[in-house]
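Given next, in C-alpha cells, is a single chain: the form predicted alone.
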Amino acid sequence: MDNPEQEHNAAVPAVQPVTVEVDAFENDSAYGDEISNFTASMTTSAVDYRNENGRRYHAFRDGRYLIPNDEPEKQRLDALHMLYRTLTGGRLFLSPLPPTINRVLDLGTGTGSWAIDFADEFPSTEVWGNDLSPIQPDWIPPNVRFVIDDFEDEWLYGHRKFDFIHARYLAVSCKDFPRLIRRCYEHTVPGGYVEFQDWDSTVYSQDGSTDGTSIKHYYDVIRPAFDKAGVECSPGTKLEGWFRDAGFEDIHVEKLFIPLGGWPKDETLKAVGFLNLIQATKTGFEATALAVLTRNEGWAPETVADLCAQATRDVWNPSIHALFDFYIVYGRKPA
C-alpha cells in the first residue's frame, strides 16, 4: 500500500490564488420487494409534511433535517447538482470504478438527480438512493429504487452490500459522520470504493475582501446555530481522517473551490460562481438559516429574514471575492 501521507500531499497542492476578473459584473425482485413494501408503508405519514414559516420540511423523522423539500428547494437542489457537475467538469465521481459495477447506493439523494445520472451512465448496474423525504420524480431510469430512509438510523439493506457509495453535501445533514462512513465500509464489498463530497462552510477571501461584510456576519451567526444543534456543517476538511479511521485504504483527497459570485477569471470557476450565486441567493440563504434560528435559537422569522438580505446585497457586490474550500475524498475497501 502507498504511503497515506503522500498520496494527500499530492493530491491536495498548494493553495493557488483563484485570480479576479475585473469586468466580471457588467433487478434482484426479491430486496426490492422487501425494502419496496417497508417504503410503501411509511408513504402516507412520510408526506404529512410540516408547513412553517412559508416553507414545508420533511415528516418522517420530523425535525431530524433543517432544511425544507419545497419546490423552491428541489430546484436549489438541481441547480446545486449542475454546480458540482460543473466544478468536476461534468464527472459524477472521482472514485477509480471498474466499467462494470452491481450496486451502488446514493446517501441522502436529494432531488434524486445524482442517482438518476449515474443509472443513465450505467444501465446495469442496480442504483439506489435514500432519503428522508420522497421528493423524488415518478418518471425514473429503470435501474432506480428510492426508499424513505434515515441513513443515520440501521439500514435497511441487510446482508446486501454495495461496490460504490456516494455521499455528497451531507454537512448540516448528519449528527456522527465517522459512525456514517464506518456503517458504509460495513456495507461495502471487498475492494468497493466510497466517495464523500462535502463543504468547509468556513467563507473566506484570499484578498481580505469579506472582512466585516454581512456574508461573513450570515455563516458567522449559522454555523454555531448549526453547531448547538448537533449536526456538522464543515465536514470536508475531517473526511480524510474519518474514512482512515474507517479502514479505508488508497485514500483520495481533492481540495476545489467554490466562489461565491461571478468574479473569477476563470471560465469554469465563473460559472460555478454564478450558480452558487444563484441558488444561495433566490433560496438558499433562506432555507439555510430559517429553521435552525427559529425553532433553536428564538430568531423572529423576519430578523432571519433580514439577515438574509444583507448577505444578499453583498453577494452580488463584485468587489468581494468569497470562497469556500469543497473537498472529494474517496477510499478502497480492503479487497
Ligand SMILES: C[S@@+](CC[C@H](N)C(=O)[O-])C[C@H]1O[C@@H](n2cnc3c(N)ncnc32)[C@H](O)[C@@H]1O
Given for the second form:
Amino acid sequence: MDNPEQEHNAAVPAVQPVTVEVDAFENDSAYGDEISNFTASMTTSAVDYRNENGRRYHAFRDGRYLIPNDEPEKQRLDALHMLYRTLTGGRLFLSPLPPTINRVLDLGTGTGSWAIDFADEFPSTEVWGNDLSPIQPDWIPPNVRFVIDDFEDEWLYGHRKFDFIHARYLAVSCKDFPRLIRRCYEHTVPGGYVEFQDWDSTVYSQDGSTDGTSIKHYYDVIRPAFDKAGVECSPGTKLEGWFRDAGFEDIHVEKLFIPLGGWPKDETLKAVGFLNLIQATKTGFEATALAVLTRNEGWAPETVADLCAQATRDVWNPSIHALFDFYIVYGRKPA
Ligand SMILES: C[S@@+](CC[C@H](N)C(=O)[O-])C[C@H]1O[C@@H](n2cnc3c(N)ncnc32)[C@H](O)[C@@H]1O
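I would like to compare: after the form predicted alone, may I see the structure of the form predicted in complex with this ligand?
And the full complex, kicking off with our chain again.
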C-alpha cells in the first residue's frame, strides 16, 4: 500500500495515505415545495407529505425511507454533494465512460445535484433521476428528467437500456442491494457501466481516539436499529461482491477516507472533514436517527435529541479523529 508520508492528491483518490495525519492544532480546545419536472404521472399523493416530530418525510410509498425530505435535508444533501466532489477532485464518476453516452440513470437522485451536474457536462446525454420525493429544482438542464419511482419495484423505463447507471449514498435506503445491482445489470446496454458510491457507516479512528466517545455510541445505537428495519446501512464494503455476483466484469474498487471534523493535516481531507462535520451537525445526526429510533424503537424524540447533542459535542473536539470509509465501485456489463 502507499507510503503513509505521501501527500494526498485529490485528483487521484487511489493514492490516499493509509494513515491520515492530524493537523497541529489538534490540542486546541475547539475549532471554532417545489414540484419538479416530473414526467411520471404526478399525483397529489406524492406531495401529501408526512410531518412528524418537526421533520417532513416522503409520501409516495410512505414509510419506505426513514430520512426526511424537507429543506434542511435538501441543504444537507447538497453539502454532501460538495463533499463528494471535493473528495474525488471534482469528478462525478470514475467509470471510463466513452465521450458519447446516450442515456444515464441516477438512482435515488435526492435533490438531483449529481444528475444536473452530469447533464451540464454531457449536454447531449438524456439523464434520468428517480426518487420517492419530488424535491428536485424546477430550473434544470433540458436533458434531465426526474421521475417519482421506487427503485426497489419493477423499473418502468420502456425497452431502452442505459449506457450508465449511477447510485450514490443509498445506505439506509435500500433493502435488497444484490437485487438492485442485478436490475442495474439487466437495464444496462452491453459494454455499459454501473457505478455505486457508498459508505461504510462504521465510525473508527486510526489512533483509538473514538473509543468510548458519544460519536461511536451514536453509530452503535443507530446501526442495529437500521438492521432491524431491514435496510442496509454499510453497503460500501459489500459492493464489489454484489457487482461480481451480478455478472459485471472489469470491476474497479476505490476505497477513500471521509474524516468527521477538520482534524486532518492534508488540505483536501481537512475540507472534506469540515463538510462532513457540517452535514452531520446540521442536521445529519438528527435526520438519520429520528424516525428509525422513534417509529421503530419506541424512543422519545427528546431522547434522540440528547443522543445527537452528545455526538455533536464530540464532533467539535479536534482530538477525536473520527473517520469513515467510502467506496466507489464500478463494473462493465460484458459486450
Ligand atoms: C441519502 S439520499 C442520497 C441522494 C443522492 N443520491 C445524493 O447522493 O445526493 C437517498 C435518496 O434515495 C431516495 N430513496 C430512498 N429509497 C428509495 C426508493 N426505494 N426508491 C427511490 N428513491 C429512494 C431518498 O428519497 C433520498 O432522496
